[in-house]
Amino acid sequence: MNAITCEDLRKFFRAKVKRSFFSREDSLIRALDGVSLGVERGVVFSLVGPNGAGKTTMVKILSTLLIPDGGRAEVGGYDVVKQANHVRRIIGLVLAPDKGFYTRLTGIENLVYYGRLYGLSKEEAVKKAEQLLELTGLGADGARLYEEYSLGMRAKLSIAKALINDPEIVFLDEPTIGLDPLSARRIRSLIKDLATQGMTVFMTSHNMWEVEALSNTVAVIKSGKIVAEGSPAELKERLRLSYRLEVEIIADKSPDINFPVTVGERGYPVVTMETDRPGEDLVKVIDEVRRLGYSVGGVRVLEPSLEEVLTRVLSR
């Protein structure tokens, strides 16, 4: 059974749209327009797309904060509308990192408070809070007041709060936003570890490198519809994106070779080409370089990025 299942999920919002300087009229915004998907257990699933595509709306519905206008969704086998309380017991959630905390309490006091709400004894809540502070890199700052925390520290504390109840499924909306590179790396490592331990992670992010590094499955949402889904490798293969092939030639000047040549960083000629058959074309280039009597100084094969996938899909 999937950790998360959605069938024809719909959510609409009414908004006032300005038509002229003096007039506005009602408009129906289709935040989710028939979304169907399944998320396996113990994986990192990423939902990506432009601003306003429906990512946060999706997270809010799956975490029972919004009621859908159509379709149905199950999280952990529970209906998000009819069995919302069951869903809330088995999930963790990170939305805005600076919401849901008491500013006059310390970091550890905030975590203990939420632990107690989930039914932990005081001793259990303190022990769990201390573990999570260490895990997220806040061990030395647990005794500081929340109001003294930077945005990055608040983001890490929000992840700790999402894990206080040992959830089966955790929803992370932009989990590394506002974090410095070292902190972001620590959180990415934590997300990988959570999935390895069997937890299901449903995340959104605008950082395509991060999504590609972490995700088992990626779904692209555009105007409330899922327009592509698969592993990062599957999406690249499906779109037949090109690899960039670079072969450095040890020569004083550009050789007479049947491939495009540029000048490299070290001043040597470099064969540079776009290809969807990097292995075959690499062999051809190296064979040709050696046939002409030159040596190969270096080889680089650059894989197409997930950002290219997103750009291609959204431009359709």
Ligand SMILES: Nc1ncnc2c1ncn2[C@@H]1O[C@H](COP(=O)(O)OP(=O)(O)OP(=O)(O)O)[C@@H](O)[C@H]1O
Contents of the next structure:
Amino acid sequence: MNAITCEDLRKFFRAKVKRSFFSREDSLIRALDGVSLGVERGVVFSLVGPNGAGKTTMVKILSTLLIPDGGRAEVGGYDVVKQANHVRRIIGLVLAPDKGFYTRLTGIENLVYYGRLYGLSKEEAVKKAEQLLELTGLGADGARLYEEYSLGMRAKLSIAKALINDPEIVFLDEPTIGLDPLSARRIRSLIKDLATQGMTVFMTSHNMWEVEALSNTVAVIKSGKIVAEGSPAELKERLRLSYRLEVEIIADKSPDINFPVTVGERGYPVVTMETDRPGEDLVKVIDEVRRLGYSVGGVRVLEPSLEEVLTRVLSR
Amino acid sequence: MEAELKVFIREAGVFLFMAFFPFITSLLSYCAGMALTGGQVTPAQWFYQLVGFTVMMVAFAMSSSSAWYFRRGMMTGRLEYILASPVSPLVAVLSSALTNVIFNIVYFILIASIGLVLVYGIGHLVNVIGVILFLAITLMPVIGFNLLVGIATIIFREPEPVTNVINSIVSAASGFTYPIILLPSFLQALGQAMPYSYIVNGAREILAGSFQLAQLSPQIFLLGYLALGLVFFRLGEVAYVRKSGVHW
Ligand SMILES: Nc1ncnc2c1ncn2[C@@H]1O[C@H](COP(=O)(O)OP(=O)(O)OP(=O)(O)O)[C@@H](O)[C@H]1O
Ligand SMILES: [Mg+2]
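What does the same protein look like in the form predicted together with the named molecule, given that the last one was the form predicted alone?
All chains and molecules follow, beginning with the one already shown.
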């Protein structure tokens, strides 16, 4: 059974557009316009897409914060509208990594507060909070006031908060935004670990590299519609994205060769081409260079990135 | 609820200011009274003012606590996390309101005890116990008001317009610093329909030792405010869900 299923999910907002002081127009924004998808248990699922595409709206509907205007969604087998309270017990949520806490309380006090909301006893909550502080790498900073926290510390506390009730499914809306590389890596490995332990992770991110490294499945959303879905490898394959091949030639001027040539960073000519079969073409280019009596300075084969997938999909 | 209490305790500075305020204002009005009447004002009258000002502070704090709870919740993103948890927002806001009641009773007792000892001597201090019980009961209708303002804040997003209106009506009509029989009759009626004048007079009488339990019984109707508050809170929730599509 899927951890998350939704069918034809729709959500509209009425936006008030001011024309002048007295007149304003109501326009309808289709934040979600018929989204259907399924997320298997124990996977990391990423929703990506441009600003305003509907990612946060999606997270809010699935985490029972917004009521959809059409369609239906199930989380953990429960309907997000009719069985909201069941859903709430089994999910963890991060909406904005730098918000959601009492500024005058310490990190651990905040976690205990949320633990209590999920029905933990005081002792259980304290124990769980201490574990989570270790897990997220906050450790001793848990005893400091939230208002003194840096952005990264806040983000870590948000994730700890999302895990306080041992959820089956966690929703993370841009969890690593603003984190330094080391902290981001820590959070990423944490997310990976959660998934290997059987937790389902539904996240959004603008960091394509991160999405590619983490996700089993990626869905691209544009203006409220899913425009592509699959594993990162599948997406690249489906779009026939080509590899980029670069072979540097040690020569003073561009040799008379049957491949496209540009000038490289070191000032030498570089054969640069897009190809679906990088291995074969690489051998061809090197053979040709040798035949002409030049030596090869360096070789680069660039894999297509998820960022390119996104660029392609969105520009269609 | 513990979290709320801790937050209160960390705001000790504000607390000190709040504690001084009734002393200062009541002293001012005492001195002004002295000057105007040529020294005919008794310490008992100062005490009357002190209790009045303190209850007024309590009333203001109490009428807007839910409103601020929601407002801060919206600003800090806490509210969404509460909504996404299994706890209903009504339970959350009620526990915050009850924390407020406890805090306000402690606040009142502190100030009243000082005044009591100064005016009537140590002996009257036992009356404080009665006041604790009295306030615990009579502040319940105020929670009803509190919920009304709270849900209004959710719907209209800003607490100030509502709390300002309520606070000014309450302070004019509830006899915090003068008996309400001095008021025009419509304000008098308004004052008698609201719980505050009973709280302030009851507190004064208990502390001075002249309160009879029988006086409490006609005031039972005030508990209707609590019921009313709860009902309107629920209605407001439904209206809000309809209007905004937020899963409350
Ligand atoms: N409360 C609201 N009222 C009106 N419009 C809204 C509301 N919330 C979201 N929208 C609109 O819905 C659309 C989708 O917004 P959403 O926040 O889901 O985008 P997003 O994909 O999360 O974008 P970002 O990458 O910037 O976070 C936007 O056009 C936004 O303006
Ligand atoms: Mg967003």
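Numbering follows the first chain given and starts at 1. If you're wondering where the values come from, they're calculated on a predicted model, not measured in any experiment. Basically, rigid core = biggest C-alpha set you can superpose within 1.5 Å across the two forms.
- Relative to the larger rigid part, the smaller one has turned by 18° between the two forms, according to C-alpha superposition.
- Shown is the Cα shift of I286 between the two forms after rigid core superposition, which amounts to 5.0 Å.
- Relative to the superposed rigid core, V301 shifts its CA by 2.5 Å between the two forms.
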